[in-house]
Every structure is written in structure tokens, then in C-alpha cells.
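Below, in C-alpha cells: the form predicted alone, a single chain.
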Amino acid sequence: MSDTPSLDRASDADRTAGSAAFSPLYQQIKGLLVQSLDRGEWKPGEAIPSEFELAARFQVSQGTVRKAIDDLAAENLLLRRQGKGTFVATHSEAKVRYRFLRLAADDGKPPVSGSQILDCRRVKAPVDVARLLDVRAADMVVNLRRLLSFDLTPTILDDIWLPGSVFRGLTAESLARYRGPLYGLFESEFGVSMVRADEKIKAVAATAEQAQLLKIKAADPLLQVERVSYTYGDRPMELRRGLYVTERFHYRNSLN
């Protein structure tokens, strides 16, 4: 017999006794799903099963799974593509390449984007790092600064942190290689997704050696935007502060 995951259908009495802690059944699946994609069964930009298939290997209706697939799917997790299937999502798409990055241009037109390196290094994580990213103060992280220039004009410096363990080999020199966006890096040489995100926002003075490389004034405001961002299972993969130059942009989002 398969050893693939599967849902007893409990009793009414049963749920009705649970009720507190039961979750409908399309949320079950939507549970085993993201399992799946934990566990690396179907990688970034590969199609999953069909809903017939997934119907039969989770012995539950196809409406239930087309429900579990649909949230997921909302969340940008998996992509449905008319005709073709339903895809794991990769940050290599153009729909979730920047979704989280929330700055918008003032006039409304899409900027050119370029990004550069400017330092990466291991280091023991400093105690309020290691809290984030759910570490221990004398473990190993990456940590790179990065510039992003919009229109050829400096306007986010990154201090990113990684945890050293699961990305060992990350470089300067691999990220100079590199072409596409960091998270499309850390799904194809590091196996790691990030799914969702945490952010806390306020506004600070720029310092003399932040304004030099974002060409702006000492004390000149910025937003600063601290991230921290999770693979599946809210597992912390990332600690991000940005400093942000909002002149000609501003910080768009949805509140739902």
C-alpha cells in the first residue's frame, strides 16, 4: 500500500467533538500540498499533479482540491496557467519576481532596476539577528550589503542576513555572476523558497556613510523597511533592512 498522505473521512460526531480545533477538509489538503512543496516533490516552475490526481491520491472530491489549490494560488504559491496546469511559483516569474518589494514610482511608470554587490562576508550572528532568524548567537550568517538603483539613481541599500548553514557557498563572486533576482538565486542553488514575509516600517535620518552611497544628503529622510521573510513550515530565511529614498517613489500596499 502507497505510503503517500492521505484524509479519513472523520464522523459528524467526530468533527462536532473536535470543533475547536477542526479545520475544514480543503484546508487539510491545502496543508498536505504545502507538505509537498516543503519537502521538494515539485520544484520551482514545475507542474503538480493534476486536481484528478491529487483527488485520487488524497481520496477527497476534485472541488476540494481545486478549493486548497485556489488559496494557494492566492497566496503565490503555485501559478495556474490557462491550458497548461498548475506550476510551483518561482521568484524567476515576473508576476512574484518583486512581490515583496511594496515601492512604487510617483508617475506610475515601472523603473529600470539594477542591483549591485557591495560587500559579503560570514560572521557570527549578532545577538538581535540570530533572535530573527531563529539562530544562535554564535552560529554563522551571510551577510551582504546590496545598492539598488532605479533609473541609474541609487535608491534602496540592503543589509541582508542569511543563516550559514543552509547557505554555504554563497559569495560575492556568485552573486556577480548571478543576473537574475536574489530569491530566484536561493531557489535554484539553494533549494529555499520564500513564501511570505513580516515587515516593520518607520522613518530615520540618513547617516553621512548611508547618504554617501544613496548620493543624498547627511540626515536627509529615508524609510527604513526591516523584513524578515519565511520559507515554508514559517521557517525565517532572511532578515532584510532597507533603507528606502522615497523622492520620487512611494511604499504601496493592500490591506485586506
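Given the structure is predicted, the values throughout are model-derived calculations rather than measurements. Positions refer to the first chain, counted from 1. Think of the rigid core as the biggest set of C-alphas that the two forms share within 1.5 Å after superposition. What changes on going to the form predicted in complex with a further copy of the same chain:
- After superposition on the rigid core, displacement of the C-alpha of residue 139 between these two forms stays below 2 Å.
- Relative to the superposed rigid core, the position of the CA of residue 129 differs between these two forms by less than 2 Å.
- Put the two forms on the same core and the Cα of residue 76 is off by 2 Å or more between these two forms.
Alright, leaving the form predicted alone aside, put up the form predicted in complex with a further copy of the same chain.
What comes next is one chain alone, with no partners or other molecules.
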């Protein structure tokens, strides 16, 4: 456990020579911290060891550990709290949920939301899904369909795909029992933390079936959002295709 991990601490000669594998100490520390997060050494919501402890473990100065943590905090993997410690980010926090739930009411009032599971099956991965989730086409995936309502109005129709090898035991029943964000369930039940996601957004016309579920008219405009979510180490863990009714809601975004 507390054996010293091997750092490519280049000698002065190595660095001068510009060895190919050179990378700054703090980035190597960063990698080791992500590995620890990935293997669940510290769980979401828990505190990680103090900067001085980590400095001692890795045999570097506290300042170097600090720079590694600064980076991970900027990437929202960790959360610093002055006087208390540094904590593993979790989707239980409102702040994190907000990063992944971009639909907001036009009038600004936070809506009351409800979820209805339509379907939950295990199937062989379609080729497009397999490609995006980086699994083989023969592999099993979980396909989950649900309808989210905001203020009792059907608003989001989600079609979700998950690698079957990771999400064993995920059933419509366990989902129906669970209250709260799906990503919170993934964390607590399957040890999968979503850290980052890419989205592709289009405007489309509702099909008859979609319109019926969302209680709108066929051919009404819908926001189509295709999301690929990644866990530690940039491994894709979820493909989500959502259709949003944007009559009284909008997708908010910040360009920085």
C-alpha cells in the first residue's frame, strides 16, 4: 500500500539530454492520483490525504503535490475546501449535477422533476453504439429508455446505452426504486464516476412515437442531444441520446 510508486524522476543528465519519456513530476503525480481515484482508493465524497501526506508518500515537495491537485481541481475531479481538506467530486453535489444537466427553465425557476423508466434491456451492441463506447460489436450493452418530466410536463426522452460488463445487475426495478440523478447511482452502485462528456446537438422534428410520449404534436421541433460520457482516464462509459422539449426550457451553455 504505502510502498513508493515509481516516478520517472529524471536525473539532471536525463533532463538535459531531453529523454523522450520525460514529463514533469507534478503530471506524474497527477496520473498516480487519477489511478488511485480509478481503483477506488478514495470514494466520491471522501477526503483524500493532506498535501503533506501525499508529498511524503510520493517523495516530492508539498508544492509539487499542490500543483497536481490544482490541475485535478480545475478539471473537477477533486474539490478543495479550505480548512477541511480535498475531496473526491461526486454527482450528489448540486454543483456537479448542474454541469451535466443543462436544461433550465426560461423563467429561471428550478423545476420539480420526475423520472419514468420505459424500458431496460440487455442487447448486443449496435455497431454505432459499440464504436462510441469503445466495445466490441459482439459485447452486451444495457439499453435504458426513460422519460423525464419537469413540473409534471414530459420534457426529456432519453435513450441510454451502457457497457454491459460494467453495469451488471442494472434492472428496471432497481432503477425504479432509486431516487436522484442516474450518475449518483452509477457512482454508488457500480463505482463509475462520470467526469467529462462530449455532446452533439441538433434540431429535429418529432416522430409520431416520440410526439406521443412527450405529449406534443408530430413534427414539432425537438432538441436532440447525443452525449458520450467519460470516466477517469477518458474511458467512455455511457452513450445517451436525448430529445428535449424546449417550449418552456432552454439548453444553457457558457463559452469560455
